[in-house]
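Only one chain is given next, in structure tokens, and it is the form predicted alone.
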Amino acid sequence: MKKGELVVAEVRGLTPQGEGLALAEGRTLIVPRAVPGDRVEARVAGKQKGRLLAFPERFIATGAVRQQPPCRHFGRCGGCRWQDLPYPEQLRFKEGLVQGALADRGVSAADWLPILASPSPLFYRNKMEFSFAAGPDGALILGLHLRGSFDRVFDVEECHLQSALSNQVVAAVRRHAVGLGIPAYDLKTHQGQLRFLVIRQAVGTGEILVELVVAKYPSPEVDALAAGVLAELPQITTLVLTLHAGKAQVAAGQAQWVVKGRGGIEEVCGGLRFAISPRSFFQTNPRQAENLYAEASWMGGELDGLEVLDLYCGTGSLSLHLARQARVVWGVEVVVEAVEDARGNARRNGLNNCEFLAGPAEEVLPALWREGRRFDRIFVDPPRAGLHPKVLKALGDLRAPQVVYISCNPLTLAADLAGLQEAGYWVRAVRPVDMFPQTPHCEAIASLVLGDV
């Protein structure tokens, strides 16, 4: 089977990334945009992670209903990969991804709960990050990355994941930047000015934060750009300029200037108010985050009078939800700025039964165990890499009666649940949670109980 060859493939499963896994002539292929049950005519493009990669050119038979994608950029954009699947079909495949990952590690649950659908499958994100680039003709581009490319950007005319006002901001920034002749930053020459546009809009309050990341500041041309956008869109609550003079292509920087507003916005989630600054982490689907936290609290059971630990607590969003029931909540987070935000959020909501500790969970948790601290409930929400081995061991040593695990990666969830089973826990229930409609990504909540089933 050679590059460029056209083959007929039967799609039998999905990769953890949501791409089709197919068989053709006894070989395994990765077929993007295909799902189990599809029979496709696909052209071999090369190899990906040791497997042949083939792109479908014709669907001979389909294993799922298809629809016309609502977004004009579908297929080019690296974001939404499942817009051609009706939302119920997306949920069905996401459930399968979570169940398959756990089954592969020998993890069984006493109760498999149905997936929790997002309240809105479109226009749900409260944060989007856009990149500036120069097109082949040198014209300024402001948009998202092409699928499969880290250095190629296309102009976004309308994104169906963000609000109408956010789309207006993108258009206004592009128009004023082009009118002023401000060049995009060039990754190869490290010349130019404009690097990123970050938009955050709170669903609960409607406040909107716009951040421009630039290579040089102070700069009269950047000031003129900010003034023009603000004059066109007075609805913008706060606008921040961030200087990023380094070569790394990340939307962060060395200094910030607040041009309008207080430099941050407030979000309401589950009846609690949270401050969001340009660098704060907050769930990008806030309405579904309310459901996620409510479900996690329910899985944790009655918390009245209990001492609760929240590992990887971020800015305290889950901690504060738990603190309305528990006697005391301890939050642990490695990012010092996030801990300060968490403390401020606790004060903002009048909750004085929260304590937040700054430091890596793999250092703080063993130290708490050595100090003799014990907890009635432990909630963990680790990054995609899952639990550090030292955290996994410390959880086994602490032997809390119940652990609630919130995961953004079914593969590492499965590995960690297997480890906790070896430490004496059994999985009482698992529920997938769809935080990112139109993509194959799926979160999950697992409730574990210490002792025999």
Ligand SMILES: C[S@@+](CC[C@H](N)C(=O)[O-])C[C@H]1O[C@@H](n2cnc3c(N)ncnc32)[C@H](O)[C@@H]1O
The other form holds:
Amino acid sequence: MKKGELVVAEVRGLTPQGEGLALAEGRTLIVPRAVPGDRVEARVAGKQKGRLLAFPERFIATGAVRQQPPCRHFGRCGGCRWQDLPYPEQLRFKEGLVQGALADRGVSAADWLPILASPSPLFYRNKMEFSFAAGPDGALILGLHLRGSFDRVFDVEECHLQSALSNQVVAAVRRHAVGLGIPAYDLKTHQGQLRFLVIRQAVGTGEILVELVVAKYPSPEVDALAAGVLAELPQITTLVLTLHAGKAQVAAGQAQWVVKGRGGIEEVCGGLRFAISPRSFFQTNPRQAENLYAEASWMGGELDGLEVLDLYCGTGSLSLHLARQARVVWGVEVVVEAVEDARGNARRNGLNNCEFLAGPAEEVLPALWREGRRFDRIFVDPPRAGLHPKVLKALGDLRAPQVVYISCNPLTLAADLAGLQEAGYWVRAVRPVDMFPQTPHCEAIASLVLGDV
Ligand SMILES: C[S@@+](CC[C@H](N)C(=O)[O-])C[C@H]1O[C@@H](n2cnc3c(N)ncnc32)[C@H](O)[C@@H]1O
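I would like to compare: after the form predicted alone, may I see the structure of the form predicted together with the named molecule?
What follows is the entire complex, opening with the chain shown before.
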């Protein structure tokens, strides 16, 4: 099979990234935009991670209903890969991805609970990060990454994941930056000024935080940009300038200036109030986060009078939900600012039965075990990379009667559940939760019990 050749492929499965996995002439192909059941005529484009990549040119038969994608950027944008699938079909494939990942690791659950759909499949995000770049003609671009590209960006006119106000902010920032002639930061030459625009909006309070990440500050042109945008959109509650002079292309920085407001916003989730600062983690689908926390608490069972640990606690959003029932909740988090936010959030909500510890879970957890501390329930919600081997080992040593694992990556969830099974746990139930509609990403909650089934 050669590059440029047209082949007929039967799509049988999905890669963990949500691309079609097909068979053709005895070879395995990755077929973007295809799903199981599709039969496509696809053009071989090259190799990707040892497998052939082929783009569909004609669907001969389809394994799922397709729809007109609501967004005009669909296909070019790296964000929403599944907008052409009706939402019930997206949910069906996500359940399959979670179940498949666990089955590949030999993990079986006593109960498979159906996927929890997001309350809104569109306009659900409270945080979006946009990149500045120079177009081929040198004109300033502000938008999202092109599909499959880490360095090419296109102008976003309207994004269907964020609110109308957030779309207005993007348009206003672009227009003022172009008017002022401020150049984008160039990744190759390391010249230029504008790097990222981050917008966070609290659905519970309507507050909106705008963060501009720039390469040089103080700068009169950046001041003029901030002033122009604030004059046009007085609804912006807080505007922050972040200086990031380093070469790594990440929306982070060395110093921050608050131009308007208090530098953070407040969100209401599950009846609790949370402060969100520019750098701290908060679930990006806040209405569905309420369901995620309610479901995780339920899967942990009765917490009355119990000592609970919330590992990877962020700003304490799950910890505070649990603290309304438990006797005491310990939270562990590596980002110091998030721990400060978590302590403030506990005070803000009048919950004085929480203790937050700053540090990497892989160091704090073994130390807690050595000190002789024990927990009735342990909740873990690690980043995509999953649990550090030292955390897995310490969980085995601590022998909490129940563990609840919240995961945003079915592959690492499966590997860690296999590790916990070896440590003596069995998987009582798994519930996929859709936090990221229109994308193949899927969250899942697993509840584990120590001892025999
Ligand atoms: C998926 S978030 C979950 C946060 C929280 N449970 C929530 O729902 O908002 C993962 C969190 O783990 C933190 N984190 C990442 N690596 C860590 C580590 N090695 N030790 C402790 N926390 C870590 C991140 O900063 C982030 O706040």
